[in-house]
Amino acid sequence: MLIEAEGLSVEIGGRPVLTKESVRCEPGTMTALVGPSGSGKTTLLHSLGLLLPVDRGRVLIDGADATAYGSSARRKFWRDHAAFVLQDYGIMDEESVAFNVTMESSVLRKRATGDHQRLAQVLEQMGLAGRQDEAASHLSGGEKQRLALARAVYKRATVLFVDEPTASLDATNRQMVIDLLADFAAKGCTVIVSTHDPEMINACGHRHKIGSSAPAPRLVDQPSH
């Protein structure tokens, strides 16, 4: 899906957070929303994902104005197309890994339901094979990040909104998450990432610097001395 913002402005508590932001996020591409801390990266991400209302401008989804969507239309977009990987991972620690992926359970939530074959395939892809019955609280931070991505893969989301996915990860998990997001895009998904991580930014095909109509420059690895 093509996700766009045209002249987007947002105020929170009477304070301007975004001013006339325009960005185009295409299918099959990772788009990085970049800027210093407090610049409004997360606000723009949430606005594009229809989680946050805007004061001026428009959000377009496949060319259609989604800014004035009612609650039913927004829920349909979230249910049928979008997946969110936010900074707190959105993981329910007391639930099983399987339930956190499928979000389906039997009566009284005694066991996770859904497509168990697809669940097993997704967990293997995310490096969590055989852990479906474990409580999510047993997972490390990097594993929870991959669990959140597993939910998006299982859902077959066409648009992925990701907030600071590598902020607290070690080098191994950081690269794994970057590779997984790149795989999403390679399969035609629209991936939109709010990040300040140079490695994550460099992996993205497009970059939008908050407060500028021009894309942020591509980072180049510096030679070691």
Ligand SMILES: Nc1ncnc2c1ncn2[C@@H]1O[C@H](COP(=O)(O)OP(=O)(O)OP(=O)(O)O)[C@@H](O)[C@H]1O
Given for the second form:
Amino acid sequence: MLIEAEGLSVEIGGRPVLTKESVRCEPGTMTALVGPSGSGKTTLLHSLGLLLPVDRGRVLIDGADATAYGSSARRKFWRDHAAFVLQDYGIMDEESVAFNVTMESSVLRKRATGDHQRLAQVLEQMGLAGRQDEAASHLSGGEKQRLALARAVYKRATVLFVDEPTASLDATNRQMVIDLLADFAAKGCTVIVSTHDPEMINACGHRHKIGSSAPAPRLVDQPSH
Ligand SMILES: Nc1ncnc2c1ncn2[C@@H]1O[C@H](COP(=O)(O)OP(=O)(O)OP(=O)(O)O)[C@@H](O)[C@H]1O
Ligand SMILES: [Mg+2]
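Please move on to the form predicted together with the ligand, as the form predicted on its own is already shown.
Entire complex below, previous chain first.
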């Protein structure tokens, strides 16, 4: 899916956080949202994922104005297409690893349902083999991040919104995550990553620097003395 921001402005608490951001994230590519801490990378990522309302401008999904979506169209986008790997991981700590991946469980017994073979495969791929019945609260920070990625893989998401995916990982796991995201893009997914990590940025075909799409401020004539 093609995800675009067109002249997007967001204010939080009356303070402008994003000003006229325009970015185009194409299917089959990884786009890095870059900029210093506090520049608005996470805010832009959340806006593109329809998690945050915008004050001005539009988010377009396959050319359609998603800022005009009602809550059911938004939910449909999240359910059918999007996966989020966010800074707080979006993990339900009290639930099992398996449920966190499949997001399906029987009502009577709180056991994860879904495709068990596929679940096992995905957990193995993410270095979490055999841990499906553990509570997610047992996992370390890096393991939770991989669990959030396992959910995206299991779901076969077509658009990935990923916030600082390599921040808390060691070199081996960092490379694994970069390769995994590149693999998503190679399969035609739209991958959007907020990141500081030079290796992650290098792996992205497109880079969008926050603030670079706003027109330069008009120069004021200097008084001549
Ligand atoms: N819920 C909020 N309430 C108040 N201010 C907020 C909120 N969310 C973001 N901001 C402010 O918006 C600005 C941009 O924040 P954002 O999290 O998008 O930056 P970032 O580029 O992702 O930074 P980092 O690299 O540190 O993750 C910051 O100044 C932040 O304080
Ligand atoms: Mg951030």
